[in-house]
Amino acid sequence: MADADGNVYVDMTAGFGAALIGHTHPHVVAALRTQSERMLHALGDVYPSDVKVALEARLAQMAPWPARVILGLSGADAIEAALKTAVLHTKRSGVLAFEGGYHGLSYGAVSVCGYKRAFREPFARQLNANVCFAPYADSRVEGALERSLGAVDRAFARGDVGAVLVEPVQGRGGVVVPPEGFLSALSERAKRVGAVLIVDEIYTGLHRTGGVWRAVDDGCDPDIVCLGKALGGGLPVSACVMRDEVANAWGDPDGEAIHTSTFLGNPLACAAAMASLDVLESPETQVAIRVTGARLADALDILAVDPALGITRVTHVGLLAGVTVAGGVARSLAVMRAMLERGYVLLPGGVAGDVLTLTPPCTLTAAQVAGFAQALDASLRAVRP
């Protein structure tokens, strides 16, 4: 990718994780171009395209139960659609969600933003009221799964959670990933207490970090599973999928239609959504996937054993890796600013800024992974903590 003064880079971002396939896709570009020739803009449900209906057939089919499909523009739609659908189906406005969980910045989605207070105090007064927060469920921090849990039977025990939202993987909260059985158990405890669970897939979904579900393959039965950034391919699409039985509490529309909006299911949108999906389903990029990631995890590992790098932590799945680095946030911003230097793309993350977080897209190439692991050496050995 290049800048505005024509400076090229590296982006071990994928754009902020929507670019999983590479910028520019030449079967995504294809796809826009022959739609463009077709249609730019529908109306949304009212009279949909064909392309919106296809989208969202497709996506019912890849669930892992049977499903509808609410489409909308960014991660953030499908969560505020999510969290619609939890309370027409179980009548209550309690939320729970977790501490450093990141979901969007609508006001839906702040409510439920664990991540830092900051973005949710100042419009505190506008927000769910009734949404709390347990400690995330860390594998490095012994004791973790039964702090977490323990805090998750007592938000139920309140008796007005009507939603849990939690991510398989915390991306923008710093890379961390749940011990086992910590999914599964939050699932079984939300259908014990009729609780909708809605998985937010939106960073680790659709391959990225495992299979098409990150949820389902830890043994999680979510009841809806929120998608985005790569499903689009670089265009600005999204998806809330819902369990049938959950769904229905939308009923029959027999009136206006009380969740839309005038670029729901947007053609172009919908039609980089199936182009996208059509190369995250082929096998090669799937290898290209588990190999650009294997390569990224060794470059990591053997830069954390060096003490003079001061690398506290290195978290890595699939293509979602973390490199925690010592001296705060104040030294990740001037490594972030080395790296750009050096003409590399990446961006600090973790409730304390102190996270140096990598989503890069599956068609980094060996040379690539090489050369940003030597930028991150110099670049960390320049910068000290």
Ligand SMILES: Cc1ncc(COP(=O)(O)O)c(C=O)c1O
The other form holds:
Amino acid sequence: MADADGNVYVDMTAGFGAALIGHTHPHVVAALRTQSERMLHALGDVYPSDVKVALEARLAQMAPWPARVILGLSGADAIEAALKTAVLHTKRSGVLAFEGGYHGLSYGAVSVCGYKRAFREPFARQLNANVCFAPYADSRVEGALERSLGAVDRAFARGDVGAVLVEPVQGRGGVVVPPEGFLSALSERAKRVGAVLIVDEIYTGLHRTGGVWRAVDDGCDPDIVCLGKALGGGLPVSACVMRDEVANAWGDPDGEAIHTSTFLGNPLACAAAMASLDVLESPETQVAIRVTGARLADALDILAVDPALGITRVTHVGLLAGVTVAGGVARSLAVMRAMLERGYVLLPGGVAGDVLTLTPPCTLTAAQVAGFAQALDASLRAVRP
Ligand SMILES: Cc1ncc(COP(=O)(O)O)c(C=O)c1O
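Next, give the form predicted in complex with the ligand, keeping in mind that what was shown is the form predicted on its own.
Entire complex below, previous chain first.
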């Protein structure tokens, strides 16, 4: 991609993760062209477009159980829909979320964000007071699983928790991978107390870190899964995919819908999502994600063992990777700047801001991975801890 001055960059973020299949994928562009001649805007879910109905049916069919879908425009929208569904279903106000978790910044979503305090503090007095946080289980920290599940048990003992919200791998929180068994233990516990388990697959899902549903592959049995980012292939669309029994709590609308918005299920966004799913489901894309992810992981693992580079940790799962640098946020920002000057776009992440976060598209070539690794090596040497 190029900036306003014509400088060309390799986008190692895939536009915050949305362009998993690459920017401006021809199949998505063709679908948009066709849809733009048919219908730009319909009446949300009152008189929906055919393509919105088709997208909802397709997502429901992809779900691990009989499902219903609420579409949204952003990841945060999907989280809001999920939180409302849990309240309707359980009639309980409490929400359990995780420290370091990121779910978007609208009021409902920011209230369940355990990410940076700065995101919450100015609004703290207006945020949902029924949210409590447990430590996330980081597979690299000894005893973290027990500590996390212990906190989950204590929260459940309060008796008012109706929703549990978790990322299968914390993305923005610094690419934190939980140990095997964490997600399944969480779903067992949620079931035991009758809480709705909401899995936020907005970053991890749709093959970025494995299958369509990363958490399900990890042995978890969620009640609601939220998708976004890669779903629209670059257009704004998200989905709250709900197990039928849980979704039934919305009842049959016999008057005005109590959860909707003007652009919900926008036909262009839905057409882009249908095309994006075609590409994501193709064996070629899945091979590309695996191969590119492995190439990137190899390159990062080589850098990680060079003590001169000041890397304290490298984590990678598919096309989601984090490089923690010594020197904190000041150094990670300086390295990010140095990388931009060398033609590579990346983002800082992690609660302390010291994790260079990589969520590249699957179209990244071997030469681009090699060029990126060389540039990162040079940038880390140039910016000392
Ligand atoms: C896991 C996760 N959930 C939710 C969101 C919020 O998505 P959006 O920015 O589209 O509202 C993000 C965004 O980075 C995310 O990473």
